[in-house]
Amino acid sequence: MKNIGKGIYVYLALVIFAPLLFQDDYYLSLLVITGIYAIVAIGLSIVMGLTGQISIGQAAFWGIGAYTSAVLTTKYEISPFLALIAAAIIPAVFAFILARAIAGLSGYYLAMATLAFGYIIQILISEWESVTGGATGMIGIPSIDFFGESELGMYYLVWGVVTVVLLFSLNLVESRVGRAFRAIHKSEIAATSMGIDVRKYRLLAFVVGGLFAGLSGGLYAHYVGTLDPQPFGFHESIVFITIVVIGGMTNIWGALVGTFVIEMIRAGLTSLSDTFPALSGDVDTIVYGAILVLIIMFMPEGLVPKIQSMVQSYKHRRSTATVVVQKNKERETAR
């Protein structure tokens, strides 16, 4: 925890009190799906900010594991908790392999290859009628008994997970690993002249990215109790980068700052549908990608770097004020 920094207790008082200042089943909902989102993002983070690699699959993952879930819910009877468990390993296996089947490309053609896959699932899911539904989806999924089947329950039960994840997260970063990651973000030939594995640590963030985005879907498929193929493709993959690009790649933190600006701006938009039925359908797309071109011109580096940017700089301006004015002190003091 020394290494993590005082915002974690700021965090954990937020989480633990939010439900007393949010009582209203709806908003206590909205910080559910926050949470959720939130899980993919930071795995996300690990993937793109970490170690530099570009994966617009995500969402695959996340179906993935969402319908693992699901399947051994429903069909098998298999305990929540338990199949969380499989909904975490499976999409991490599945990263695995992807990972190394792509070892070879970066750049655009890993952009290209993590997009293929991506469509490969979705078209999976939707076809695979006898365990997936299809195009028709699943229905009946039980929901996870946490201290009662309620929004509250599952609030905890998520930010509970959102937390576990967070620390591994972030001391994942200040570990020997963390350190990989970033070099090999910096450039894979000084990573490879350090003697620094980058096949294998490329693959070990897209496995982390893979089995954090399951576990999300998981949580998904059991909060929300039904699944359909639509939530798992290319715009979801779309707005999982827009999240981490607006919170800061390079930071864990940013990615759920990045979440709350995003789920604040859908619900936002929804609200205002009831009221403007032009801004319904896909004008939430639009606003995503104006939101990435205008972060990405204006603040490339995110937010969260941002605001600690400006936070440092205004310690250090303060910190010579204060020099400043008692040097000045001693010479009216020497005369």
The other form holds:
Amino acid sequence: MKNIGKGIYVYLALVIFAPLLFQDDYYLSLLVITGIYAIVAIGLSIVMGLTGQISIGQAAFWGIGAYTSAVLTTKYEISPFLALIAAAIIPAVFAFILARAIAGLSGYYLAMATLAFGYIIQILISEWESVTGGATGMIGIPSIDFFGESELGMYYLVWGVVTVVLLFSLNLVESRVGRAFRAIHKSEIAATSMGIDVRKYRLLAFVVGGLFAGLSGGLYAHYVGTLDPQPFGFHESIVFITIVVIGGMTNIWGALVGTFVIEMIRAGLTSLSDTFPALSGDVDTIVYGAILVLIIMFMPEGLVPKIQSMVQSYKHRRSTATVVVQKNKERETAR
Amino acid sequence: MTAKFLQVDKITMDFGGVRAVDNVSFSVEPGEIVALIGPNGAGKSTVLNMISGTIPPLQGEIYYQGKPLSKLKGHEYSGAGISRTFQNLQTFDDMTVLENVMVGLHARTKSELFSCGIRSLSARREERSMREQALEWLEFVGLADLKDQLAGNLAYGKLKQMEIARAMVAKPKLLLLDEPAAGLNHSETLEMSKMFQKIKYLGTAILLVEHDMDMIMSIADRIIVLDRGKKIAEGTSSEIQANPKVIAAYIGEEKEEEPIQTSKKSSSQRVKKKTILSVKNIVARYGPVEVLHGIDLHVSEGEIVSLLGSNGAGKTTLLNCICGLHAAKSGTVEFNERDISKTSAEKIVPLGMAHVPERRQIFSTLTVEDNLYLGASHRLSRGSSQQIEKEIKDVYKLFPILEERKNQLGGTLSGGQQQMLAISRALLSRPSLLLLDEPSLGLAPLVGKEILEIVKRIRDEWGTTVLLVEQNARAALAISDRAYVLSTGKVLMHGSAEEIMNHPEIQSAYLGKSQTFVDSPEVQSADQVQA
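What's the form predicted in complex with its partner chain like, now that we've got the form predicted on its own?
To see the whole picture, the full complex is given below, headed by that same chain.
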């Protein structure tokens, strides 16, 4: 674990002990939702941040995962845990097919293709009434019994998944496959000449991103208990992109930090809208848009890399300062 | 007969109707250093790109160890033992130096996504071995102490070395190098030459495209010369330097000397006129690479002045600095006694300076006439359209073919016609100074000559001053009054066209120092490495 850094211990401590601080169910539910979003964001940061492939359709994978798990548990009464596995695999298969279909696209074309994919899936969900319940959606999706059907159980389940996904991704970054992803991001021609099969690795990145999003969607379905097509469209895809960009695309931790920032803003807006009714509705979109613009203008690398480089330069300044102090002392003693 | 190590068999490539590579064949033996040289636009990089699989040849085949390379996919080259470096660095800036080199081992390693994600035993073992091999090669190129630096923080010369390590870590049998010495200073180039000698003695064959003739003459076992897509010579460095065809390719045919007499007359008729362009101590860089090291130059009204020199000498950069497309690091450009060093390119055009960029840059989806109107755009709002129409007619007199094709799309013209269109478009901004960048590049010799003749007519009839960058030195000197010869970012010499033409050093400016250099102590040190 030495290549992951000390951050992981801080993270683990926070995850384990956070429920002691926030025993209120409202705060716990915020943390559960944050975890669910973080799983998608980590997957997207592999696709976008590492491999440099934009995906404006990530909410579609999320939706496929959610409906897979929901349909399997409500209509076929399969155990939610098995359904979760299907919720991960089926979106991954969709991601595989999509990535095969759009292999060779990049830049604007890739953005348009993934955008279109997102719309198609959302329309499919709302029109396929016999299975998905159409626009009215599904109710009565069983919740997961993880050491009791409680908010706390769900919290530990979700954050357990986040931790696994996070460790897997952090390992991946510093490995042969992760370097192949990063190489493709920087220069496809150089990557090819190093023997990296660009199509294969772009496809792998999409599959991993789809798998994580689907898993998260399954958890979401069981946690919320009802589904309708509305959250699985363009708006949520943009939220995921915003999360990844704010946190810092090239850093897996960035996805986690970005999710916290966005969820805090969302919760803040919701509670403020009680006193200021003008802040309800789609105001969050405006706020996210503004944040996105500001980040791209003033901190294009994102929060986590920015903080890292600030810490680096602080350490550097301190070490050079001590060197100077030492030199001055040496000079004085020499006199 | 046993199969050759690398056999290039009659490969051909077209770019936009122009034959970039024409029926080129040659071979490389194991452990040999072979250099591919030729003037700008000769097709060297295209040949290298075809061998490295970036573009498939239109015709012909390349055999590697007896098997056709067209059977390999791009990412399979590395595993087959072919590595390459790039002309414009292709480094992974957000990775450390060590990680960059480790990427080079991709084809020699196997860990897949899942075992990487869970850090399985085999993945960890493989990672360790990659790290060790990468370190070995970093030590070889002398970057071991920088291994944990981000590649983006490294100086240009170091990145070039890193690219060598990244290519060599896969233990290739054939190393393809695209201008390894470009942008390096003298000592870095020598360092690089030594490295290639060592690589050769490790048994890796090297095929390189390079402009630094001194380097090539000292390290290459064999040199292949291309000109306008055709192979014109092959041999050792001394054979190549003495080959009249090669000399002609680089500095033009001897027999074209005749028109010089006429231009001399016209220049002597001209009395000394005021200076229209004055460039003082221009220094320019691309990122960390300084390409112009203080250039002084002046052009008087009514003159045709040539800027000569081999590829990479800095001619185009200098032109771009003058017309405001590239910001010079320091130095001044005065145009009609006005400092324009800080003026942006589109504001310089109305002052009376027009630039015809290299490779023409016409608007290929617009008609010929629309292209011409765009040339006059800076005065369309003020000037009367009748006036512009009349000027377009004048331009058509210079280039009658353009009038015939005025409703044709620019992209459908031939190379020579596109060049005429580019010059006409520049003329419509009514310049007092015309900057021409390689007007004969990629054109058949006769067409190139015709265009240069028209340039002379433009000066004689319209009184336009011309600053001309040209690869074909003889043809350019034939129409010029004066010339400057650039070499690696400095003015090597300047003088009247006649003086330059007869100067003994002009040949070495293009073809590298003569054989005496090879005996110099600097290169001997490279030889000692072999021993």
